[in-house]
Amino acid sequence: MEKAQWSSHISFIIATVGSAVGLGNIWRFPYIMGKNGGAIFLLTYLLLIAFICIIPLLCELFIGKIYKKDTVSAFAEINPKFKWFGWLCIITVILIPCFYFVVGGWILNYIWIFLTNRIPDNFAQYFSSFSSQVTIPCFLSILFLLMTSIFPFRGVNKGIEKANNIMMPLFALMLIIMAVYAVTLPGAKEGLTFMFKPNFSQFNSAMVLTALGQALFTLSIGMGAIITYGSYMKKDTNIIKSAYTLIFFDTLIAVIAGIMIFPIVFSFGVTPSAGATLVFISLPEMFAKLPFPSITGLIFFILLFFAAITSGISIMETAVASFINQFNVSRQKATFILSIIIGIITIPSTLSFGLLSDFSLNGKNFFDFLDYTTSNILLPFNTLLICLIAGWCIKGLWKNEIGENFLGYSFNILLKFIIPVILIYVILSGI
């Protein structure tokens, strides 16, 4: 069977940006930046993402382009002993949607309440009541799973590529509209100052560690998604240019998300370090006080929906591609089997805020356990192994793909020695 390919370089960039741009940019990035000093965190994040995180990103793109295979098959071809690592990546991308799609279900619910203008008086009370229910949150999580599964089911060009080509431009348009609206609010200047005027006295090693973890999370590194999307690239694609294009747009979107959120936050006197509740409690309460609250809230949560589903598509596709080749099944059957597996694990994750709230693993409810284990341990660990395999086990990778020049030698030193040490530190801190 002929290997699927992106129809154009632009489609590859849009799809890969769609993979990287997700809840990590709109939900996670602003509140983490708020908790870590604003502008100084942003500056640290930009430096790390441009000079450190580019290395594992390039590795995944190189592996995808060179071997033209799914994640499991690619590592098995490098060395049959590495096949288990390919499966570890697949386990990771099966576990991530089991909590990620729960948040997707919450987003669908908020789209509904703003669409029907059923805005609660107290969002803190509303969110607690809604998330602790059994039927509706489970139904919406499974609905989000099914909505995501449609696109891998239809294939690379008719499904994944078409979805990203429509959703990502709409996402960008909505984000810009919301950001422009936010900077016109009273107090916007204070929000922008917090975001762009660094206070160097707030710089510390813990903040650097947090910035690195966020950079890895937002670029979808360590789960095999970039390998899978890279395997659909055409042979003449310039990988280095593509990697920096991806980083540019992913970072630009994260920064615009901050421009959208911080002026609103400062306009209403909310602390910028409000935490993960910022999106589902603090921001909706602020939207309710703005002119045209239904429209503002609806645009924001549709924006969040596009971010969540484009990343969800890439996560699903990574596992689907490996299932197709490893079990010799059709794309449709692979998508169906994975949807059932993910759906079964998603149910207890959804119930973590109600029926199963007393059940804990390592002191965390099931939802938080999946989130913490994948984000803080598996993704950095997988990234570490990708760097070690690419640096020490693929002969001539940097010479063949970059060249024997300053850039190539720098890449080689970072890949083999510096990045692994940093990642080991991140993993130990996470554990």
The other form holds:
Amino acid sequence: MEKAQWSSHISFIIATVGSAVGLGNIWRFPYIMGKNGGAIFLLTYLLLIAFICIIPLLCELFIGKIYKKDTVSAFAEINPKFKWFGWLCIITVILIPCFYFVVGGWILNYIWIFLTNRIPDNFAQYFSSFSSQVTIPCFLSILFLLMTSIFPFRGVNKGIEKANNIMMPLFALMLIIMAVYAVTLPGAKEGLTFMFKPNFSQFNSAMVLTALGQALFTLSIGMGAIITYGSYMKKDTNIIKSAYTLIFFDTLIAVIAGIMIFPIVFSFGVTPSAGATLVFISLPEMFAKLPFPSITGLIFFILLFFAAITSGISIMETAVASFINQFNVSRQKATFILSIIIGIITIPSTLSFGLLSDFSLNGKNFFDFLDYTTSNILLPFNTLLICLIAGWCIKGLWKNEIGENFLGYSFNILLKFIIPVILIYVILSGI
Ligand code: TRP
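Since the structure above is the form predicted alone, I would like to see how the form predicted together with tryptophan (TRP) looks, so please show that one next.
What follows is the whole complex; the chain from before opens it.
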């Protein structure tokens, strides 16, 4: 069977940006930044992304480009001993949607309430009573799963590429409209100062670790997603340029999301560190007080939906591509089987806020347990192994792609020694 390929370089970039830009940028980034001191966090995050995270990102792109295989086959080809690691990436990529799609279901619900203009008076109460129900949240997360699966089911060009080419520009347009609108609000100045004027006294090591975890999560590193999308790229694609383009857009979008959210937050005097509920409680509450609440709310949740679904598609595709080759099944069958597996794990995760709220693993409900284990343990661990395998087991990686120059040597040293040490430190402090 001929290997699928993106039909243009732009499509490749849009799809990878679609994978990277997700709930991590719009939902997670602003509240984590709010909790960690604003501008100083942004500065640290930017430095980490530009100098550290670029390395594992490049490794995944290289592996995709060189081997042109799904994640499991690629690691098996580097060395049959590493096949298990390919599977660990796939397990991680199967666990992520089991909480990610729960949030997807909540987004669908919020789109519905703003669309039908059924805006509740008290969002805190509304959110807790909604998320603790059984039927509707389960139905909506499964619906979100099905909406996501359609695209890998239809294939790389007809499904994934098309979806990204349509949804990502719409997403960008809506984000810009919302950000411009937010900047005209009375709290804009305070919000922007919070974002851009660093207060160095808030710099500490815990904040650096959080920034690193966020940077890996938002770039979709550590589970073979970039290997998979990279395996569809054209032979002559320049990887270094692609990596910097991806980082540029991912960061730009996170920053614009902040420019959209902080002025609103400061206009209404909510603390920006409100946490994970910022987007589902504080923000909609504020939308309800702005002129045209149903339109602002609707635009916001639709843009969040696009961000989440384009990442969801890449999550699914990573697992689908490996299933196709490992089990020798058709793309449709692989998507179908994976949707069932993910659906089965997603249901208890959806119920973590109600029926199963007493069930705890390691002191966390099932949803938080999945989020914590994947983001704070599996992602850094997988990234560590990707760096070690790429640095020590693929001969001449940098020589071939960058050349024997200063840049090549610095990348090599970062990859083989410095980044593994940093990642080991992150993993240990996470445990
Ligand atoms: N990058 C995505 C976001 O910011 C989340 C994510 C993490 C992801 N790992 C992934 C998406 C792997 C696709 C594939 O929301």
